[in-house]
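Starting off, we have a lone chain in the form predicted alone, written out as structure tokens.
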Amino acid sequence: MQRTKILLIYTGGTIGMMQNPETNSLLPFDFSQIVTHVPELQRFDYEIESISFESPVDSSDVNQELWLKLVEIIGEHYDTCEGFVILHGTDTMAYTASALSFMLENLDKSVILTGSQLPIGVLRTDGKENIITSIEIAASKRFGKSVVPEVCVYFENNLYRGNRVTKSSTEGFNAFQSNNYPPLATVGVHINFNYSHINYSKQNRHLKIYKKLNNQVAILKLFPGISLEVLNALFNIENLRAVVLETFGAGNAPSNSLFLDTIKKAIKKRIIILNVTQCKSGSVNMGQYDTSRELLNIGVLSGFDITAEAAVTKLMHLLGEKENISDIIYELKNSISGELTINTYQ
């Protein structure tokens, strides 16, 4: 009987570091020797293949080129592997997980991103448990099919939908939160899958990979007293296509006419403006208060409960793949990969 094959992809980040005993500095180790550093993997009856980026990418240097490289690797190995585990720096993991969730359509296998707060070569590392459990989940099957056929993030005993997470701590081992969607699995003595919240398709899935991304997107976080000079400078950026507008509370923004006129001019220039709350949990509810009703009236779109990371990458994906702005707006109002919950009363 052929063994389950899992592909381990190391992109960079803290998890892949070992301490140089001579200098005490951190250096990336050779992931082809992963079993040497994580001997517990030998107890799995899986075939674990590893691919390591020739030049590890620091989390802060992640961009769309890395995302394209990842989906190409997954596409090349899709038919021969049962699941994929991506080792990634934590700082931008939520962006990568969100991007991959839009770039990989009709997944029927797990793609799990994980990492660590401490290098795998450090005695108290959280990396070993994260790798071991991610591999076990990626290899898990139910009725002959992958238990979690989604892009996910696994960290500190929780498996989350990838486009629902945000990094919430720079130091804690529980570095990620999914405030608006429950974990897909919780891990203790047993791995308990939350089947009712996992995205299962009733039809046969055929993987479709999207490779076109447009990064002419900006984030504007509102704050009390924000100046018109700042707004005008942003909205007059050449070739700007979309703005994620981080508003107060349930989608509220200044109600003065100068602010609204600036937003209105941007929309007339066919710049898409997506309203996302600054709050850690909850949803935009445009029209609940007068201060958001005006935004709704002039054409600002509701992001509902989408994260800023998912909002940015969804826009990059849609702007790259679709030419018609009405098609883009339609997709923004709907969940295409489980990234948002629609409030039907909006």
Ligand code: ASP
Given for the second form:
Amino acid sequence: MQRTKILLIYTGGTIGMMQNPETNSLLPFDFSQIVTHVPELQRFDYEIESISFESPVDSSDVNQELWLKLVEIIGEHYDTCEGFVILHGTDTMAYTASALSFMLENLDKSVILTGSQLPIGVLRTDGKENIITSIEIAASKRFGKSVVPEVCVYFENNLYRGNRVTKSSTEGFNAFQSNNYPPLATVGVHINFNYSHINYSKQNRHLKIYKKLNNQVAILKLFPGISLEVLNALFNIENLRAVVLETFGAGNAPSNSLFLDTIKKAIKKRIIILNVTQCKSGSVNMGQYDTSRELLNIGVLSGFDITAEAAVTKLMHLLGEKENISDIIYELKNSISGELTINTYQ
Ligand code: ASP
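Shown: the form predicted alone; wanted: the form predicted in complex with the ligand:
And the full complex, kicking off with our chain again.
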């Protein structure tokens, strides 16, 4: 019988970093360091094939090209591998996980991103457990099918839906939070899958890979006293297509007419404004307060409980793939791969 095959893809990140003796800073090293430091990988009953990016990167250098490379590798190995584990820096892991969740439609295999806070060569590393358990989960089957057919992030005993996480700690091993969606699995002595929260609706369909991304987008985090010059400078950028507006509380923003007129003008120029909350958890609810009612009236869209990471990558994906603005707006108001929960108020 053929052994289960898992593809391990190394993109870079702390997990594979070493100290540069000249500068004392951490920089990514080649993949052989990881395999040497995790001899346990050879004890798996599965076949583990590995691919390393030629020049591994600190994830602050991640861009659309890296996402494209990842979906192409997954596409090429989709029929021969049962699951995929991507080793990636934690800093932008939430963006990559979100982007992949939109670029890979009808997944029926696990794509799990993981990494570590301490390099794999350090005695107290958290990387070993993260890699080993990610592989174990990626290979898990139920009724002959992948248990978690989604793009996920595994970190410190929790498996999360990838487009729901945010990096929340630079220090703790528990580096990610998914405040608006429960973990898909929790890991202790046993791996406990949260079946009712895993999306099985795309199973038995053909994988479709989307490769077009448009980066004419911006994130604007509001703060009390934000100046009109800043707003105008942003909204006057030529070719700007969409802005993720990070608002206060349940989607609130200044109610003065100068602010609202600037947003109104931007919408008239067909710039999409997507309202997401600055809060760590909860949802936008435009209309609950007077300070958000007018946003709704002028055509600002609700991001509901989406993270800023998922919002910006969803926009890049939709603007890349779709011509028609009403198709884009329709998709923004709905969930593509479990990235938002539509509340009943809007
Ligand atoms: N700067 C590193 C990166 O994101 C941090 C990490 O991997 O945890 O690549």
